[in-house]
Amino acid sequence: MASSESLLPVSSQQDPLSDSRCDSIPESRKRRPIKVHLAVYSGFLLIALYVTLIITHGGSSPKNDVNDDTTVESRARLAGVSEKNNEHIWKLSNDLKGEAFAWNNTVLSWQRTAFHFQPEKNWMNDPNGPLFYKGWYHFFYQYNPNAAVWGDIVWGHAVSKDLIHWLYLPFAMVPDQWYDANGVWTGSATFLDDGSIVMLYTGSTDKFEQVQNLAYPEDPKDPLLLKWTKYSGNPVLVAPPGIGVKDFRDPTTAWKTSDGKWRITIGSKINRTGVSIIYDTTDFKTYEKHDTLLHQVPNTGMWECIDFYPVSKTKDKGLDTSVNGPDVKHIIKASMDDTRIDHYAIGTYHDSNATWVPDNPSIDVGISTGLRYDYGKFYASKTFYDQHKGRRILWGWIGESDSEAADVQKGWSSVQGIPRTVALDTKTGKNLVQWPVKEIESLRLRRKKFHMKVEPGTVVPVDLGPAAQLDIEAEFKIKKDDLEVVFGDDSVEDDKEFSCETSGGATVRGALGPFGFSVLADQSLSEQTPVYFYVTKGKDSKLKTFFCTDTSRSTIANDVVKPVYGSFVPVLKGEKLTMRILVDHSIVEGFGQGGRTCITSRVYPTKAIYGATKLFLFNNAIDATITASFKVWQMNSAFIRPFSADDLGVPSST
């Protein structure tokens, strides 16, 4: 039994259209001859600007031959999007003292995942246009073919028979037209009535303006959809009056209206109000803009990657995007460009006037206390209706939490979360539930079952061997006598202020928590990532349960963002506390109470790697004994690889 000491306490975004943006400094280029004194004057001016930049940024030169943060910020602002790295966060961290951590190839190689989708190399971000077609699941994604940092965005493309074992295909679309010269950005697929596909996507033009474009398969008979044709009349939509040309992106999957038209929504902002603009079309080439907005929420900033879809109030099956009716609720999800958080809300859609009304305005889209798909690292998500199995599938981009220099050194950045089914929680009616697709279970190997009683202040090693690739399903029960003591003791004060993010993580002990698992831990627990429940006595003297992940001790590296994630999770009368955890090298996905609350974390151990990875069960509560019943599977690799003729049953030509 390991010591419990390791778990105890240890001593305004700038407007991209602004004239004052810093990316206005010109790069060197050929100039017409000018007078000598003007050349000298310009030379002094450039020297002065260069010195100013050196002073402003501490005089340090970029490490690992990567551009410094100023260059990356300028590139992102020029395009009108939020920053795509964590430099500005970890550089301000109290953990960063002196030089950044000296990563080596042994550690960096271990970070590559075994069963999460990621390209062979380089940068990846938003999921695009997922669909099922002629026996194949298709996944498109934002990809930089030239570097492990954001930029030069094309559409990567992969296919799978089961959403788990992916095969890389050639790029689907590249920036080869004026209307997408600076990037083929995020888009969505729509199936028309005849089964054909149209794809709407945002292009960043040669002037860095955001426009909407139409593309369709060159050969509809091709199950791999290898070649795409861009409509000759692109762009089909430009920013309307009153909308910034860099604030107009990410068209949704279209849905049918009651009068037979197709309807889409696109994200934007008006001053600080996040908005979803509505358009109707009959041919996807010409559009009619509605005077009203689908929805808007003040002080939430730019809405990007909007998603809009129906969920059943009575069944846990998915619905086609065009379904509506009395037994249906509609979800609006928007990715908040200011905070990099995906917020959703549940409400009622009115087809007649193309508006949507939230069930609970106090937790509307983008409000800080509102609902999230995931309380960890999860952004730019996209759902699609899987007509093959009658379910709605959610994809989410899982960015890095380390430094850009480390990403460049390892040669890749970002993964995609395991695809999840998503449905309305029919027991509560107030939240969604998400769960890894059933197909992930095909990777399960050897299983071990455990039943343990864990006393307060105890840490127990779980005998597994290496624990870098795991699927854990667990349920917990608090000893009834301990609950009665806590709730019958008036000296135990109500906990009105607990928060996963601000209450100190897994080392802070309470009467009924924390308890759970420490994953990706080394033998001495000097590196560990606890995933846990924390149960409090609410102000109504009822249980209030939180589901959290603490990455603060996940690595000794200092150039890593290491927050505590989590939120309240509904637990209904008679329910046991349940969690599921997927562990895959540098990513941990946690699902509390059947997926009512989900947390995705990126972690970068330096000691808990390869054969040194361990799993521990802990109970850091002060007063409660916990009984844990759980199953743990070692997980196989998904062996994601390039597509070959053999995958179609066609003999190889070699």
Ligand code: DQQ
Second form
Amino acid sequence: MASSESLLPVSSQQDPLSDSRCDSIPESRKRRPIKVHLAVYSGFLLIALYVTLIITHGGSSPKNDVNDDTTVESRARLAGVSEKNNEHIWKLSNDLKGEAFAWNNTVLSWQRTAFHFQPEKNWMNDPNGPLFYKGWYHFFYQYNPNAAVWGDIVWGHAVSKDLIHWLYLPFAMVPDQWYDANGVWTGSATFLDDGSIVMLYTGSTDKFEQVQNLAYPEDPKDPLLLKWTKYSGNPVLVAPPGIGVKDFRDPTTAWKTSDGKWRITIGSKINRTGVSIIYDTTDFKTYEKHDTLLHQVPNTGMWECIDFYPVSKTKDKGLDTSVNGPDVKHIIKASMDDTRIDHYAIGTYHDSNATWVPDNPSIDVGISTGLRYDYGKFYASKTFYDQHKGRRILWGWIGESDSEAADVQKGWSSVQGIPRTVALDTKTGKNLVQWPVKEIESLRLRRKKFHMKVEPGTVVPVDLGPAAQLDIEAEFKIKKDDLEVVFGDDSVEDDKEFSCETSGGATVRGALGPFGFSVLADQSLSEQTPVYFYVTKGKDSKLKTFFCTDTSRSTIANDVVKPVYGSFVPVLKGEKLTMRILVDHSIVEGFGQGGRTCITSRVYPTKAIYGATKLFLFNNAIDATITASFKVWQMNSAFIRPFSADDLGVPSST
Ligand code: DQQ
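Moving on from the form predicted alone, please list the structure of the form predicted together with the named molecule.
Now the full complex is given, and it begins with the chain already shown.
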């Protein structure tokens, strides 16, 4: 094992993971010429303007899509949904040089992913109506055919035999009716008892009002479901009294009631209370609204893309959406428009009065300390029951963390996360577990196995070759003697306040962490994305483990949002610490402890690209020696391309 000392000097003064760019301040920056003062003052002015904007926009909390500081309202805001706008994040950051990073095509081309679903070009957002039909997985998605920014939304459509290799098909639905003239927005599929499919989706009308519409396959015999018929009586639902016409969207998959009707829920808000409105139907054309709500949580704002489904308390397998009973818990997930976070909660569904009660009200849906599918970038997600393999699969939209200008330059925006199986963690009963679908393993190429002991304050290069497309599975053990010393030593402070997001990232050294991998790193570690565990000693002397990803040094570019992501991860007695990481150019997906805590990041290296992309193992703890046993696979690229007749075994006519 090589010590990091040859790579980077390690001492308690100089942290092995610290940003060498910060080490020396050039003479020119030590003095403060008038220009700098001006920059500082204009910085304050910008911040003041920003704070004023937050207040004038109803006091909503800051979020990734900071409002523009001009008076022009954004396209999406006008239409009644939020959209990405990272432009001002970097201008408000410490980097006040005023110029965005100069991206070039070499760097931008490298960012395109190799095994994540993304369209050939332009903008994509929410997953829509996923399903399995006649041997094909179908994936629909919000898509702008005209630009790499949100707008002109149609339903893109692709099919796959294995959820990994995808064939693009013609658009399933486009805005061609008054009731969806401003966009065919998010929706969900339901299988009726006879195996036929109905699709409910939100239309943004010619007046930008949100209504719900019904569509169904024109030819049920067609396994590709190429053509969709919109019901002549659309819209089937308009916003009920008391609900804003721009706050009524994203119908769920329907589930069966005990008296044989179908039930759906639609997200909205009443003042600042996020709500889940509930309807019963027998034919999907006429609906009966319940006076009560499925659920509501004050101060959470608009609920987008609600998902509602059962999970088994005892088995790992997935359940069809209508299953209920004593061995079942129900999940409500809502996408918080204010924070762009997908929150879920576990609870009990009461069929008789169409309500749902959380197991633990202190971590109800949308509460900031509550549960999240993913602690990084992951939004507008949707599950479906895969009747082919008896599992529930989760899709999530992974937006960009760079600027809109960079997206326009690269010609595309957003990817979808690798589909994940999702199930209740039967060991804890208190969280879900998510895991990349088994089929992703078909892309695994060359495997290398490692077993390394890593001393405190060490960074070790992992000898791999190319490291831009990887699947890493790792187990970590903290040396027993070190743990005992930490437990017995009163001078080692309790880390009860630790938080991945606010405790300074991977450079801050504690007794028992951080340790993990730096992915997408260059040789000098001037760019790197550490994915790591940080173990703290609780007041009760029990270990508390956090799983984090630090993107703050992932790129030298300044026009990128670079947070530290992560959260607590449950580790049960006798369990080793385990993590899995999928690396695919500009996306890193981390799964801590078998998928109890997941973190997806978008990162945009400028130096750690092509042949210069490396992987490092690090231990930045002060008091603990770590043993890491891990396997790394180079990952093949998936075939994601337009459909041709040959894909059905039919020779194409030329
Ligand atoms: N995206 C859709 C809406 C949904 C939002 C519009 C969530 O239906 O609420 O593209 O990202």
